[in-house]
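Take a look at this single chain in structure tokens; it is the form predicted on its own.
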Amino acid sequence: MKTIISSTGKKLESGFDLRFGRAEWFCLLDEETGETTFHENENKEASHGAGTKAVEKVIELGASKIISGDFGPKAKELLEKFNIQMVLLSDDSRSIADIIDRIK
């Protein structure tokens, strides 16, 4: 399974980013082999439509599972539509190293 953490960085100890459509960048960790790799999120400072630009992001990487703090109306719809997983995460004082940890 591939998962997607939205990230302030490109790098295992960058913070988590509680923004979906807007997050700097999207770590994905395939949870199989346990590599990750960090893409740029091209859309975040989008005048409209973020969070639907970065749901075809998803997509486009394969991600099942994303893991963030808050989801648009519109970007909502359409994970639940293409039946990828979101996952609410309140605290944005941990790393994406801790995030991987706890999925271990």
The other form holds:
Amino acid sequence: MKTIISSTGKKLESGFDLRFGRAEWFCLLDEETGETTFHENENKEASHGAGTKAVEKVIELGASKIISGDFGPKAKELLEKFNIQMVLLSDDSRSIADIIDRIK
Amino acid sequence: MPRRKRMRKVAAPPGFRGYKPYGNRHGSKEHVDLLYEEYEAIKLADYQLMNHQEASHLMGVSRATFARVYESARRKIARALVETREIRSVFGNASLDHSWFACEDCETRFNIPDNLTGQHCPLCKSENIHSIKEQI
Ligand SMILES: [Zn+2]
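Alternate state requested, the form predicted together with the partner chain (shown: the form predicted on its own):
Below is the whole assembly, all chains and molecules, this chain first.
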């Protein structure tokens, strides 16, 4: 199973990004192998539809779960349609590595 | 019997149960109850910067109702700030059209898509979870 974590940077030490559609980066975690890759969110500055575009990216990357701080109504509707699980964390003092540690 | 209010769609529950002021001299005053739909209205209008037309459409209410909910939310937040009162999130007339759950052990909030069978926290794997509607 693959999981997306919204990230402020492209390293494991980077902070968790509370925003989903406007997150700086997406960390893709393969929960079986523990492997991670970082993908830039090219649409973070989009004036409209950043959430929708982010969902498209998640689907493209093959993730079935997203860990972020908040989901807008449009993103949420799409994610439900594609059976992608939404996980809300409100603590952005954690790093990506901290969150991955918790999942294991 | 009170008139049944129309449910207002809320995308996701707020990530908090409450906010508390600190550094104020006076002790515990009565708290302000911020409804889920009021939180959602503030989020759509002032955080996601949507116009009222778009926001009311997403919440499934008329523009007039949206304006009322939004105004009420702003007044409550202003009152809490000025009068240094605690804010608590209260379910109100929100309809969370998908089941949202909270983990008792790590406070993570999450939904469970239809294709998932196991009922456990996606982060810490605890089975100690409850539906958010039941909690409030
Ligand atoms: Zn948990």
